[in-house]
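So this first bit is one chain, no partners, the form predicted alone, shown in structure tokens.
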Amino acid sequence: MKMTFNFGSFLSARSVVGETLHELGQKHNNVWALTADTGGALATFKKDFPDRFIDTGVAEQNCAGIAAGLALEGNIPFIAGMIPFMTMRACEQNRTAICYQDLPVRFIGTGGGLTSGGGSTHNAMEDISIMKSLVNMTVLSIGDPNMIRDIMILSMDYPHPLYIRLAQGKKDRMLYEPGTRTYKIGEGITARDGKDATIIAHGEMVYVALEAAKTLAAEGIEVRVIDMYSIKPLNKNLLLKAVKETRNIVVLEDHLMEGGLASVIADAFVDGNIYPENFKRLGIPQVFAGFGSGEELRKKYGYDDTATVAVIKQMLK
């Protein structure tokens, strides 16, 4: 299988969001941009479409409520903000104002996992668990900034609420050569093939999984890597294929090990009577992780590429 990774290149996901939203604003007069005091990347949209830009200040509940009202009038509101406050502070409004009415509001959140650098109050450890529990909400976690534009454009025809999780969004590593992949809600990507085990990851952890797979390949262990960017809905066929062909499954995510993608996959296994030979979760334990870079904290809590390599070696003994 040809690899299409371009690990030497970085791109700002926030810039891609801002540029794409401006592009959509030019084409569609029902596109609105909303933020709660974190809209630096939306400056061009604000300048060119001031009548369709709203900054509520530090009031995420208001941001969600206004977005619901705009959607009821036939608009497509995009909310850009920090994940902990977007998903927890405004949780009631997200549920009752947006999801209950099944409105096409798009949430684009930065700071996924332990990437914010802002400590436990700013770390997004529970967001996937919260957002996937909401009726009608779709949950995506994006690892390659180039994917964001395609997903945002695709969302223009998507009738339901949509949550897009990003990492810090300032310097994001590109995984796939532009134009080599197509993205659909409810799908995933086999980023690397392998027969001995499968690592299923999302967001920034896809790169970590690929690095672990590269290390293992040098020792003769071939590991498949699946970029499961669509968490809800989940591509169960891709999951079943991985179990049948590799038998050993590791779920690697920058989220609490309970409630995130690993829990979604475990539910799919039980509901579908699917039984891998081995199944292991790697992610944030039940702690408030504190301060540090994402890389430092992944190492501290045992879910970096080195820890992933060790787990797979033990699994295959």
Given for the second form:
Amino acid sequence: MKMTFNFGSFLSARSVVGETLHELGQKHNNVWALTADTGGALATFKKDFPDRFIDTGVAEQNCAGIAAGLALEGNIPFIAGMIPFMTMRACEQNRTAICYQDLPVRFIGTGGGLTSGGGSTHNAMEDISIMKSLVNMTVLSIGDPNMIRDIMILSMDYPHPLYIRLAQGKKDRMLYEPGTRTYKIGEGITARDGKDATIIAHGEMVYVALEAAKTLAAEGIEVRVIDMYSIKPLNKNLLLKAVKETRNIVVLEDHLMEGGLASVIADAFVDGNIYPENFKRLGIPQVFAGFGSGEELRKKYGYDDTATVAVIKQMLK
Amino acid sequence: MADPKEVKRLEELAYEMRKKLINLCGAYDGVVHIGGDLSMTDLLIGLYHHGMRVDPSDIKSPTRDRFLLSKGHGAVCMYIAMCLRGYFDYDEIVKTYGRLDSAYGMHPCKIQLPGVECSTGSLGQGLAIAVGLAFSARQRKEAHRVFCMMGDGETCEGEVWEAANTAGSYKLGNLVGIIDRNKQLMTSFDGDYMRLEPYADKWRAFNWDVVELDGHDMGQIIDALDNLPPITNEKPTVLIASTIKGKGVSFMEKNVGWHAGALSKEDTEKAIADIEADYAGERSAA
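Cool, the form predicted alone is there; where's the form predicted in complex with its partner chain?
The next block holds the full complex; its first chain is the one shown before.
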């Protein structure tokens, strides 16, 4: 049965996670939900499957370890939590207890980039860099709530550790009409076509990239936007095609510029002897960004849609 | 009370195991974590040869008891306990231990060595994983137990107490922790810097049942394992086994220089002579 969420153009990523997990829990008796005290969205799962729900309290390392133990017994544990603590406090457990044994644990992290609103303790600007460096780990960044659901469902047949980065987790914009796309680990989406340049983005920044593309289109510049939701593994064909057809590449992401998708793409360029005419990256510089909304901070640090438009116009001069 | 015949059978196995450990260490040109191997030798014999329901011919049996070696640097001790139980071939271990592409590494790897339940080596991580195994067993209404062997030193790690808190809170009666309480860390004695006491009280405070025993007294080991509460118990159980690091070898016992080491030919001969004398002494006292 194909179900989609379609109540307005915004909906809560967390509620999608909660509902989808509940549905998966109903269908598969080896699905577990774990949280280190951030499981508000898991209430229905907890109510209906209390013997497969574990709240460890504020103890992320332990939470990762328990997930490893469950997975060793053939279970599929989903850990829901806040990104910085899930990826940094428990980093070694993620690596050694989970990735070393190649266990099918799913990490669903909320508050990607500078969207948390909690300041630098709660901002998540290193997670992609950290998680992609773990052998056996797959890294996705999702900016469309229906995609979260589809990916969670297809993850049931995926035998490796999987990290899903979500943005703030309150209200997320729908990027794609429900049911119009199929998603696959290792793929990407051409969210808008264009011939003059390509913006490659992930997560919530896909929307920002589309806004920039719209502005540029009004000035006669046709920009392609790629939603590179699968950061590891990366769809190199999609990348190569963009270089060949648009020559100019801009990476836009809510992550440290060093170590994020831009670095993954730079690696692919080096390994594949690929030379775009221009290659720029926009994202978080080496700062602890401080307080403010995601939108305000993007503007302050120069990676919002206005900054993207300026960079592309400069590039095409 | 433990059957004296069973005590004797296990003591002989432990004696055999100590000699095998020393001979392996002597044959290997690198470092072996021999101190902590010798401190948990009797416990591992008790577990693999008496307390745990395991079958080396059916290593994936769903009903088997699960064993996690949280102190992963004691891998060779586990390999030999399992080898004596019929899992592995001793000569193969001696021939390949620590060498390129060997299944028998310094720390156990589940993927390379079937029969090992979990890859370990990073200290303090085993108990949380064991908690996951215990949750799974309880949810599926399986009757086996999960045993997790920890070194006392690694219980300085915070994750151990996070996991202990979860196990106590969720009343995982099918979980058994075993502490190799040799009162030494890698480079110091308990209390030189960090102090673990009051150790049993700490576990009790985390809602565990505590059994304290002499980890070199096979009768006490058997009794502790035979008298574990049912898996429906309201609390997990921890066996705090008082042990001696380097047990059985005079120049290693309670010597921080022998957390890990390489044995020369002379060292090997002296260690074997010590183990033989120690065993003969115990036998004459019995």
